[in-house]
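Just the one chain here, the form predicted on its own, laid out as structure tokens.
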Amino acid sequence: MTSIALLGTGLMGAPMAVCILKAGHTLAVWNRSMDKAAGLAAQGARVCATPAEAVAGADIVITMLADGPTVTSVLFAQGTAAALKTGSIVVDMSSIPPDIAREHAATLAAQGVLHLDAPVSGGTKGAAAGTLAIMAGGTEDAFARAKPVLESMGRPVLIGPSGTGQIAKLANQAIVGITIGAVAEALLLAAANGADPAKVREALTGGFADSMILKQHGQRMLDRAWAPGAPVKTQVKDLRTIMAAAKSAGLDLPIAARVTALYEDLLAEGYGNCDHSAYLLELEHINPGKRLGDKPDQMPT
């Protein structure tokens, strides 16, 4: 039995914690808003008041937090790193810039703690089902030791050294953001030209245009159900990191750049807490009078 600590029990972290518990591991949890962690006590988790308390004695510490600055703050400004035992492993499953992941790995290595950057894809459904795609960057030793725990949450793959897990996640988010845009445009195109978009989506299933995004997010668009999933504000954060990484590498990514600009507009218009499939709302905004279906918008509460 492995002793685990999980820091961050929000939309993704809470169902991930349940999967860890179901696998039989001992789990301590912490979340900035304690009410989001309290429900895990009934599942067998030990709910802690501070992140340092949660990680004390843990073999593996998992972070699932909002962004790079938050991970840095929780690990190094709140006494957490000082509470880590020598030889433990920090597995950061947040989506943060690769250079920050490398900095964290180097800082922890200096105190005898291993590090993996291991962001995920699959959304809340994948987190609940334990089927997340897990993209890990770090040493082979750290990955081998953490792999049984990661397998309780999904399918882990070691990409390469520190930071490469985050690079894989950027590739994932580029595909996700662009494909959400493509699905929204395709369904609105169908509706605007007199075809039933639900039937078009059904017809495309199984063909070359099929994808998880067509299935899941296409249905969200048809239902106009905007409770997240993955919120617009998180998609924008990841798209900004993609564009920064592209600039650093001397790349021009015109499709990603256009999708980023449209998501930025959606965020500025107040839809940051909506599911990222709400890209459709921005598409409708720039096409006045065009709308997908006649269902009312179901906004997040």
The other form holds:
2 protein chains.
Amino acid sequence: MTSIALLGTGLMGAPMAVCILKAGHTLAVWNRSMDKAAGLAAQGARVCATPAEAVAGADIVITMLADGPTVTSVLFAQGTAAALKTGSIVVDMSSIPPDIAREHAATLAAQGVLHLDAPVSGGTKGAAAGTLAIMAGGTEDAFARAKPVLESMGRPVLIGPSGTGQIAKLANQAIVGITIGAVAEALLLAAANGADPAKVREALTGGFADSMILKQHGQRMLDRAWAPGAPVKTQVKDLRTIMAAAKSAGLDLPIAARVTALYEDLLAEGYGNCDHSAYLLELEHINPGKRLGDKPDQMPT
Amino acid sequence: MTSIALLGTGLMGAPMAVCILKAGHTLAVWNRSMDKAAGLAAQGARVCATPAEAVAGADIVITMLADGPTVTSVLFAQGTAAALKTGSIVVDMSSIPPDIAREHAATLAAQGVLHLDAPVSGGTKGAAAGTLAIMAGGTEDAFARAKPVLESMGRPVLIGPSGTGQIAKLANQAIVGITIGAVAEALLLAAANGADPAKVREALTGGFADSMILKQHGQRMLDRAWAPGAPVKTQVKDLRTIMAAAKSAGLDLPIAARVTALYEDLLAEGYGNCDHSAYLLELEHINPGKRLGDKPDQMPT
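Form predicted on its own already given; the form predicted together with a further copy of the same chain follows:
Now the full complex is given, and it begins with the chain already shown.
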């Protein structure tokens, strides 16, 4: 029985909050637009008007926010840090650049608050099922204390010191972005050569080409169902961070670079709010006249 | 109880033969170098000196050979086709170009023999476990008759008419080759930024980056264990067929093209007999001074 606060109850944060409540913890929630948090009251959460109110007295503060600047703002520009209990742990499950995560950890350490960067993979389905892959960076002590709560949301693994959870998430996103590209190319190749791409996807299951992306995003491509899921604009944000991390390490990652350029084009063409499986639209765009199947595109509302 | 012949008892064919025998079928086997087939005698197979001898009287003839020209030679230049029983089925489980598979089907049809192209994915582990993904092209009748035998080796799916099994395999290999590249880039990125790549691989399991390739080939990269598995030269053969199929369909597949060029370089540098996860060596080659871990390379013997 730990007292927990969760800041950010969007597409991911809301089902994560439900998992925490189901595990029997006391939970206070806050969201910038309060209507997204309101529904959690019926499930036992205390809905707060400010992040400072939510974190007061909490042992563990979870943040699940859009990007690095948002996390910085919510923690340090809205009175939240000042309201944190000494000895409490901030677990930032947002996906943000590793260097910003390390800055947050250092700033909080100065006031006696621990920090874990603990971004996730598995999407809204994984969040609802409590099966997220959770990649944690920080001290063993902080990880051990946060672990029971993290286990209510998925499978936490301590990667190493502060920032390495975010680095693991970059590795995750590089694989996700590239594998979406691989599945799009493979299905379009099969269709252009006269094979039924739905049968191809089915047949590939269980072989070496099998993956979460083939199963879930391959099906989205066949259905041309572009409501997110994870939007293109978020994938591009992650790919830009990947390219920056590669550059600062002096690394040439030729496939990630090619995929990033194509995702950037897709974003520039106005598809930022589509699910990232809409990479298929970019592949079709550079192949005029080619199209995977004849179903209509289902655009996000 | 069906009388079966299997031509080609190499890395894949030998464990497939064992699965067929375990299912209770009568099996005759042949291999170019007979020593590779000899061990199957103790498991109940009849070991034959020529392919013609093996196929005589067989209801179903399975071929598991290196490439298109080898299948053509074994079927049509060594007296094999003439020895086939009218009404029997040739199930070619080799990975060969779709147009050659269609030619074989047409030539055999003229003498009253059915043909399925039914290449597989899942590697030697999948072959040993009887869990191969089997992608079949041909008539529904031929598929229905061969299905019980195919099920002893894995999960068969009929994709469509003759050649479409091979097209599905090309889709499979495009995903496999690209995903190996994705895992190599992701692990090297993580290591270059100070995260333990073994922990990263472990943490990513269960998230959207999870795949057969991350699990098996990711581990090979961490161990730097380059004994195949599936060799680079075979992956290059498949990627060349993919590029040819894309070109003939007028398709630009930018990621597959980039990965093919890098695999071609790896082959040219003399790594053809390494497992295809040795793509990592090419990524390290274009990034002088960067290396995933400090274990020694385990080269194939």
